[in-house]
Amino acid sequence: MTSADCVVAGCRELLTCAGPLPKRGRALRDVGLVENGWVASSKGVIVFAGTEDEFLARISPEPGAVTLDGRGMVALPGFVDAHTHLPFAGDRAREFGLRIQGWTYQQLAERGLGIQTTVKATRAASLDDLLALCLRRLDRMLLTGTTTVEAKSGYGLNLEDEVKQLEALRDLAALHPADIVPTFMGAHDVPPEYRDRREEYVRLLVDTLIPEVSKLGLAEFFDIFCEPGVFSIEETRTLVQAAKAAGFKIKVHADEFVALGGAELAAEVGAASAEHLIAVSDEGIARLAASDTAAILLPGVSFFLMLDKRAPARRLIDAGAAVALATDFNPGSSHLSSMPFVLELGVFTLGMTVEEAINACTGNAAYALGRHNTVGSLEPGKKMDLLLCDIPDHVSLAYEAGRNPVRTVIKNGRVVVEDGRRAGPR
């Protein structure tokens, strides 16, 4: 018998999302459904996920083991948010009002607003300011079931303030139960002081920022915004080469507004992910489908910017790409942090099935971060990151649109949200 110190018993539906990752094509519809499912863990690691009869035959709860009643509930893995811009200061509510009046995201950027507004506020904020902001945001994310969060810098655009953002992420990892995956995005935009000499900023990134951030060990990934008016294909290639040489894994903001070829480049350089892809070309879809590069779709952007165009999720899935979903939480183009809402948008606006959207928010998202061996599914050997949702079946994750179904969150075998409220110490 295997001992366990945490047991979730008798779930109406248990979605293990088990199986080889990433899931592609028809495999993306397999959520590993077990009726009357049980899950058990020891010291934060899953030791069992399956039926009641199998549990009784194989698992021995320790004296004093935490046991949660899953009757009437749907259990699934903790959500993995694979694309956020978490550590920023200020807001862009005024610009949101202008967009409602018809201004485009690009028009705002041309007038020095957009990302530059947040750069100014983030530069003025202290490390403690950023840390306090991020803790509140992470608590909101946790309440909606997010247990692993990728977080990008990119609102400093100089060494001091990029490092400040990444130091906030480092400190967060010690203060909050959610797992933080840090990404350096000094190539989010060209800062205002380099607007008329952008080549110098690219050189500054290559010669100073990339090597210094690498030396400090504050980030795992390097991300770049490959888009007209931001960084060209040639500049992206130069920066990617420098980042890879410095030891970073690569992510690319690709083909968000224009089919520039960012997806093709991401696949070519072996990037972990290409992200956005609203305007991805047929060739980009084919290249991603034939590669190990994940396609992270951010339906909140089209929703929040009120765009008619959306990422071609159906074509990407049918071609065989490794599709994931994420929030793109940021103050300008997707000011939303709820993964259940992103799951709903995947279904209602991208044409995904509920099962595809669930896997895209869990196992495939974990794959996009290189975390699929530890999170993203409920299988022995992985972290006990589990959600209990107060819904009659998993289809209701989308069918009961507009509400947060998450009642309990277990992170590393510890209850951190109970009855919809934050539980225990940070």
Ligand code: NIG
The other form holds:
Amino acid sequence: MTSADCVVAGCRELLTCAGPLPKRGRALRDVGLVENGWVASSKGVIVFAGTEDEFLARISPEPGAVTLDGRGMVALPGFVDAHTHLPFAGDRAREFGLRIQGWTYQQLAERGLGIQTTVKATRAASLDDLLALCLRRLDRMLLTGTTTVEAKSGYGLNLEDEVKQLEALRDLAALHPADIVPTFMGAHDVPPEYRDRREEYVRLLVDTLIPEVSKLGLAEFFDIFCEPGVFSIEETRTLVQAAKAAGFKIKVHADEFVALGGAELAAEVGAASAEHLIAVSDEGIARLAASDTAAILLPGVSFFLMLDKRAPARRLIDAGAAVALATDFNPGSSHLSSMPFVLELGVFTLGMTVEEAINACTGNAAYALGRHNTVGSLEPGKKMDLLLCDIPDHVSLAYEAGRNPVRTVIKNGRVVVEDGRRAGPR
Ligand code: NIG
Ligand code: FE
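Okay, that one was the form predicted alone. Can I see the form predicted in complex with the ligand too?
Below, the chain from earlier opens the complete complex, with every other chain and molecule after it.
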């Protein structure tokens, strides 16, 4: 018998989302559904996920083991949000007002607003300010089931302020149960002081920022906004080569508004992921499908910017790309942080099935971050990151639209959300 210190008993539906990961094509529809499913863990690591009979034959709960009643509930892996701009200061509510009156995101950017507004506020904030903001946001994310969060800098755009954002992410590890995956995004935009000499900013990134951040060990990924008016394909190639040489894994904001070829480039350079892809070309779809580069779709952006255009999720999935979903939480183009809402957007606006959207928010999202050996599915050996939702079946994750179904969140085998409220260790 295997002993366990945490047991989730008798779930009406257990979705293990078990691999192999990533899931492509038809496999993306398999959520590993077990009726009357049980899960057990020891010291934060899953030792069992399966049927009641198997549980009774193989698992022996320790005296005093935490036992949660899953009756009437749907259990699934904690959500992995593979793309957020978490550590920013300020807000853009006033600019949102302008957008409602018809201004576009690009028009705001051309007038020095948009990302630059947030750069000003973030530069003015202290490390402690950023930490406090991040903690509140992570708590909110935890309440909607996010247990692993990729988070990027990119509102400092100079060494000191990029490092400040990344230090906030580093310090969160000791203060919050969510796992943080840090990304350096000094190539989010060209800062105002370099507007008329952009090549110098590219040089600064190559010669100073990329090597310094690498030396400090503050980020695992390098990300870049490859888009007309931001960084060109050639600049992206230069910066990605420098980042790879400095030991970073690569993420690319690709083909968000214009089909520039960012997806093709991401596949070519072996990026971990290409994200957005609202305007991706047929060639880009084919290249991603034939590669290990994940396609992270961010349907919150089309929603929040009120765009008619959406990422071609169906074509990407049917071509065989490793599709994931994420929030893109940021103050300008997607001011939302709920993965259940993103899951719904995947279904309602991208034509994904509920099962595809569930895998895209869990196992495939973990794959996109290179974390699929530890999170993203409920399988022995992985972290006990589990959600209990009070819905009659998994289809209701989308069908009960606009509602947060998450009642209990277990992170590393500890209850951190109970009855829909933040609980346990801070
Ligand atoms: O992913 N596309 C670039 N960056 C963000 C937006 C950031 C912002 O507007 O502050 C995005 O959409
Ligand atoms: Fe983004």
